[in-house]
Each structure stands twice: as structure tokens, then as C-alpha cells.
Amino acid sequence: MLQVAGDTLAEQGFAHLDLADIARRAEVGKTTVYRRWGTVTGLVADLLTDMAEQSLPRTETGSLLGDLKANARLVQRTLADPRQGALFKAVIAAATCEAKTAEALHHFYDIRVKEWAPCVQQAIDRGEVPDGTDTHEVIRAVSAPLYYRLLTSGDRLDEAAADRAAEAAAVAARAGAYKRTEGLA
């Protein structure tokens, strides 16, 4: 059912997502779909939770740059995939005007950032980056340029772009750019 919902969302966008159509495509009764999710946003929330749980686990390479490159390349492959890229565009667009979708998207990213943040903590422990570095901000800095390419510039989402994003985040982290300052969370 979630696969069908994801396919439909990628094909038609959030505005055209219809629970009755999802039921028809999944070859289940409408009542089943409406009873389980009730609304399109409920379905999208479950889809995002499932996607976060099904995402590949963190890769440990033993270095901050290696780990960040692994993360960036995973994000790059996901966003460059025709289905996944379209799905993320649709969900992000919907999240700008639908609070429950925004909440589900935030939850998705929270899960993914928490999955990868330990690689930055390990880098702190190895002395690669300063104590007090905000591990979550480093991970966010890796994927931000890739999402910018997907949503704004339309520039190519290739492995070279992923590597540049990881390298920039690693250099900034080593320089203390993501170090927490007193009084700020």
C-alpha cells in the first residue's frame, strides 16, 4: 500500500493524491484505506516514517570525510533517482502549506540525521573536529547543497556534487564552524 502511495505521489504530486485512487491501484477496498489513514496527510506521514525506517543504515569508514561522503552519496543517489527525487519534491512542496505533512517530513529528517550524527561524534572523539561541535548541524550541512540542487538550481545531482558537499562540511566542521556557542542550542 505504501509503495503504491509513493508511486502515485511521485507521478501525480501531493495535490492530486487521492485515497480512493490509492485503494484502486493497490487493489484493496476504499474502506480499508480510509479506516487505516483517514486522510492523505495520514498516509503521507506513514509513508515518510516507513521511508526513514527502510533507509540504508549509516556507513562507518573510520574518518569524518569518509563517513560524510558516504552520507552525501546516499542522499545524492536517493534524490537523483527519478521516483525518489519526484517523491521528495512532492512531499517538500506539500509541507510548505500542510502542517501535518511538514510535521511528518521533520520527523523523517530527524530520524535520518540521528542515524548519521554518531559519525560526527566519533570524529570529535578522535580529535578530528573540536569538542562542542553540533553533530546534527554537520549532517544537515552535508545534504543541504544537494537538496538545493534538487529544488532550486536544477544543477546536476552527481557523485562529484555529493563529494563537494561532504568536503565542505568536513572542512567547516574541522574549522569549528559548527561549534555550539554558549546560550545557543
Given for the second form:
There are 2 protein chains.
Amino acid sequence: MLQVAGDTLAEQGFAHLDLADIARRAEVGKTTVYRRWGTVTGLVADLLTDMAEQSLPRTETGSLLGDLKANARLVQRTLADPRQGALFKAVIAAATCEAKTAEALHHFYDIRVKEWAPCVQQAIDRGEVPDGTDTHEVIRAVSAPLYYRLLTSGDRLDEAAADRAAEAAAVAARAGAYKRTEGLA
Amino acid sequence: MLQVAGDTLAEQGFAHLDLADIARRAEVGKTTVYRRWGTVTGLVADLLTDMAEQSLPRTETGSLLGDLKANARLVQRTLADPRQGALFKAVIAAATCEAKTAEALHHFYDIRVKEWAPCVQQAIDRGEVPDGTDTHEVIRAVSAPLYYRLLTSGDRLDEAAADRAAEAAAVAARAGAYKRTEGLA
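Following the display of the form predicted on its own, present the structure of the form predicted in complex with another copy of the chain.
Now the full complex is given, and it begins with the chain already shown.
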């Protein structure tokens, strides 16, 4: 059913998402769908949990740039895929309308950022990046230009965009641009 | 009427936007609203044109970092403002559902990027940033982390986030991270 819900969201966007329609497409009873999720919000939250669980673990390449490029390429491939890209657009749009969906979306990105943040910590340990760097911010800096392009432009998300996002984040991290400004690390 | 449309979008999100409701709130006849815009899509496109026209011109500080910080602070103040932040979320969400709205949104960001890109060209002319740098990409790099934070986290958009976005973009631009990879500038 989550597969069908994801397909429907990707195809039609969240504004037209309807539990009865999903039940019909998944060929299950309406009651089953309503009992399980109650509302579209509940379904989208469940879908985001599933997306987080199915996300790939990080790859280790031995260098900060290599690791950030691996991360950027993964995000780029995901967002450039027609179904996945449309699905991410739809859940981000749904989150702007509904506090519970926003919470589930924030949780999804927290999990993804935590998955990749250790590669920045390793760069700190190697002395490649200064102490006190906000490891989470570096990971977010890699994704940000790719999501920004997806949402605010019609430009294609290609590998060049991914590599540039990784390179810019690596250069800025090495230069100390992501050092925490308040309190201690 | 655009003021009322903007208020309604900011308050209720685009999923509940209704032309008849806007006519009622603006105290004009329904016919006037339908004749002018026809659909919610037409109205949002008009609103984006108005937002582009009302956007502030860029400030010149004499240094790349200063200029990018001024840009970042402007984006941050806009997105951190409750009404404006909600309005931007709503138009981005609307653009994920409707090709014409997406076009209007892309046009809005094109205008904003073109407004600020000359500060990167000036940095190239001063020798601060290498030749062949994609000036538009540098400007997008300043906005991207702020929009990413707005849409994917519950974290507050503060001035520290704006300054960090500007610093990271300036450092990466100086290091040549935004040089065009294909063709010539």
C-alpha cells in the first residue's frame, strides 16, 4: 500500500491524494486503509518513515571530498529520478500545509543528515577540517543546492551539479565556514 | 486583491485557496476576480510577478563577502518573516502541482538571481574570483541553504545562518568551485 501511495503522490501531487483512491489502486478495502492511517497526513508520515528506512547507508571513500561527492551523487540520482523526484516534491509541498507532515519530513532529513555526518567528523579527526565544525551543517550544505534547483528552477539535476555542490561544501568546510558560532561543539 | 490573495495564501496554504473566498475577503465581486484571473494558477502567477517587482534592488558594499551577506540577510529576513515565509512556502508548494505556477516561480527566481549576479561579476573583474565562474550559481548558492532550512527543518532562520551561507559561497567562489564545467562563460 505504501508503494501505491508513493506512486499516487508522485503522479498526482499531494493536493489530490485521496485515501479511497489509494485503497482502490492497491486493491484493498477502504476500511483497511482508513483503519491503518485515518488521514492522508498519517499515510505521508508513514511513507517518510519507510523512505528513511530504505535509504542507502553512506559510502566511505577515505577523503572528505570523495565522501561528500558520494552523498551528492546519491541525492542527485534520487531527485533526478522522475518518480522519486516527484515524490520528494510532493512530500515537501505536503509539509508546508500540515504540521504533522512537516514533523515527519524534518525527522526524515535528521536521519539522513545523521547517517552522513560521521564523514565530516572523520575529516575533523584527520585534521582536514577545523575543530568545532558543525558536521550536520556541512552535510546539509551538500544537499541544499540540489533541492533548491529542484524546487525553484527548471534546470536538470545532473552529475555536474552534484559534484559542484560537494566541492563547494568541502572547500568551505576546510576553510572553517561551518564552525559553530555559538556555544561549544 | 493581490494583497488579499497573498494574505490568504500565507494563512491557509495553497491547497485551500479559493477565488470566491478571495473575492469575499477583498470585498469585490466574484465576477471581477474570475474575469481577471480565471483560476488560482493565474492568480499565483500574477502574485509572483508582483513579488518580483516589489523585491528590493541589490546593495553594493565593495566586497564579494559584503555583497553576498547583504543578499543572504535579505533572503533570511524575508523567509523568517511569518507572512512572507508562509507565502514563499505556499508558492513553492503550488509550483510542485502546477506547471504554469512552476514557470512563474522559475521566472521569479531568475529575476532575483539576475539582480544580484553583477556583484559576482564585479568580484571577477577585481580578480577576487576566477574567470569563468558561473555568477548565477554563486547567487543561488547563497539562497539554497536558507530555503533548504525553511523547507526541510524546523530550525529558525537567523542571521548566523545567513552569514554562514554568504561566507561559504564566497570562500567556494574564490576557490573556483563555481567555474563553468562545460563550454565557455
